[in-house]
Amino acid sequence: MSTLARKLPFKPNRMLVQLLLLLLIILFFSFQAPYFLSFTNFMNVLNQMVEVGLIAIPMTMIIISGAMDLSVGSILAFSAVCMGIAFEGGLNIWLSVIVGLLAGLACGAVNGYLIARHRMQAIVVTIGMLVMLRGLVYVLNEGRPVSGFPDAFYFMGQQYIWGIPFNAIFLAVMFLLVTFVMKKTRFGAYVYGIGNNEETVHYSGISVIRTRFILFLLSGLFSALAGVFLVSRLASAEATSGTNIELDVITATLIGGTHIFGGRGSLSGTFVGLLIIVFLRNGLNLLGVSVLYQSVILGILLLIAVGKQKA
């Protein structure tokens, strides 16, 4: 894209470049897939993106302040499988998910003090939680699934309000709410400043430290929500859950205009990299293409958007 804005007397907006890719996968799928454009597609598709885009909100925020969180797929795992032992144990489903998000906020802040205070790498923690949640989640139910909860539970992901898939209304306010804090307030603009000059924060007077650590906390509060809704869209909690969630997170992210060295990015760009991917992903799966040759078109995808790029 960088030659071609050379070349036109004008630079395109990303934001344009974005949607313009997301209307071509939409008109290159509608004629290769005869259900592709469909109602039922569609809503199926606000469906299932619901866990990637409620982790993509704090990933956007973790990289435009210049770190990574790779561990967000084993804390979904982590906190399902908490919230279904708790509830195999006879509490209440709802203190259940209690325990499943504090489980989240737990690991969260375990990142975030390690990454904040001792000012370890965040790739390398991230990294050593990630395989220690993945290894902890079948040591405590020994890989069994977790099914059985009430009907109750099943409305966060399985109802629709309106016709709309209720997980997808509240994707979409936590997306807006966490916009206007970003656009809005101080927390923001700090999120900005550290990913920019961290050294020039630290010296204004601001707590980068505070400001790290509650931006992992987010990441893990945000992973187990996303747990939840998996769960009760799937009826199950399982000890696979979130396998490779990581990739789908960070290429929307990258694709949405989040740059990789921090500092630049934005949640609306996030969101249009997020529809570029469940749509992608929805209409390959219409085709029959192997989730390996999926994963393949990803991985280039978001060489990329990394490749565009410059520090």
Second form
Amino acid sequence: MSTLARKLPFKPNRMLVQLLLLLLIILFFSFQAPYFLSFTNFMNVLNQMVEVGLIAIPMTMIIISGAMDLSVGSILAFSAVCMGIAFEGGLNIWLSVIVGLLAGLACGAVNGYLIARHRMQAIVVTIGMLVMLRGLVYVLNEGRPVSGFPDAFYFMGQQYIWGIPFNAIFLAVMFLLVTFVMKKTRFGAYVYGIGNNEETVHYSGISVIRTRFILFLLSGLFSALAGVFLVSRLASAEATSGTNIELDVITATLIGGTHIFGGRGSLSGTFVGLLIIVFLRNGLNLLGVSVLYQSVILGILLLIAVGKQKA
Amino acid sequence: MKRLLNIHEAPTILFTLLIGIIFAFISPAFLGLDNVKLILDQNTTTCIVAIGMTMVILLGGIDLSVGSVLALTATSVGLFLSSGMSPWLASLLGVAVGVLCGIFNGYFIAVLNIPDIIVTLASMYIFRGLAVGISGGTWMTNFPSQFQFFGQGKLLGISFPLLVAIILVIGFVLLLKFTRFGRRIYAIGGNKSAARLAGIGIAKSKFTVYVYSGMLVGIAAVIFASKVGSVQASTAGSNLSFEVMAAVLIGGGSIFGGIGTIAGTVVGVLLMGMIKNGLIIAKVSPFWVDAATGFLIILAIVINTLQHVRQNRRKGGELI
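Please could you give me the other form, the form predicted together with the partner chain, since above is the form predicted alone?
Next comes the full complex, and the chain you just saw is listed first.
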């Protein structure tokens, strides 16, 4: 690898390697799967990547700050089901959406309170939340899906504006917004700082607790948003939604060059990682590869992505 | 009395007794001899897996892949059996599959130095996919009657799986207490840099621990397959890693590493088993079981952190 890198006429930066990988995947599937290279399919991919993408935003920030959130899939399902139940209870659909978002925020707040305030291990707390919320989702709903939402609500997940899905536009705006926050505001600098050296940040008079807490709140909020978009796209709130989504999210983030030990990474990288994952999944789907084999491939990709990182 | 309360596992034991008494009041059938036997019998697989998880957590690590290793091993045992192998040989090969999975995890974690959470998250999906792949997505059933001995047979009046679990528990308690390997695990978990300076091969110990863990899951998988009589690769042991982790943490294992015993873990496994069994006897919706597991994990880490803070305060060493 290193000898190859020296022979190249340009300096191979990480972004370029990722874009090349993305291009290779697109080329490969264009030749293998006949329906892959078409405008409809690409728009379809964009439409489907929103949930993973929305969660990948706060996940990138959390991993940059040196922690990890495994509970995102369960928070997604929890807020989706809360929204569904609120709607069934006779609430206006937009009020139900707010209920769902508040449920996600509450989960994020619990995570944040335990992890930031009491300095508990993020991995264990979020695994606990993962199991507990998934159980609660089944308890709340007895495993039965909620559907029958009004047409106006499906706008979020199914409407196309000038041929581009609305939710993909929303995702792009979110990415730009958070990239701005991470690059140009103090908060972004604090996140990188905590990932690099928490104690220095603490002794600089910056509240590590508050920054961490906000990060987990954001994670809860974005997971809930992803839940709302998922319900809008699939037209039903199910207890199983969002299972195993953390594999996609974490793989996208880590392929995107965010360092597993924190301190390094970028949202633009995550976006490219996200595209790699969704095009890979879409291509494999078109080739008829089972979802479980896709998980094997993603798992191997995850190992490779992290294996290349050196502390 | 004071010495009794100073035992690290004292809160867990008290809590277990308390839960037992509560359930006994709710439903009189709970403390019946049959039910106690049932609880012991139902939790042998969890207990065997938990031994390996205790060692992993003692090192300050975590293993999310045990459920998938169980599925992979159980399906391959099913395949070996259906190809006409003798039950003993098939079981031995099954354990070997578990060891191979452990070697896979150990190689990436110890040799390549990738964080264990990432490796086991990835291998969780990889092993699960392999299990479904080799099984062809169908149920593994029709095990020969001799094979049922491993999960349902009796030896000297005790059920065979329980006997295996007891032997393994005693063996690993001794291993952790009295061998160099066991003391090294505690040393690495307690203070990694000190252990390295003392000349302990950290990579080697880590690798060995993951291999042992894989072997134990392999043994548990054989018992599981034989007891249940049918294995579905996509769901077998799907929540096992979380349950086992909860058991270890509740049993007094510290997520920071270096603290915890197998005896405590066994109590933790019993507590989890009692809660599951009690909820079902009390006719609570089975969906609550998962919620309870998650809640127990969070409770355990809360207790864990409180203990950690208290110990550090006693030392007075922490700056922040």
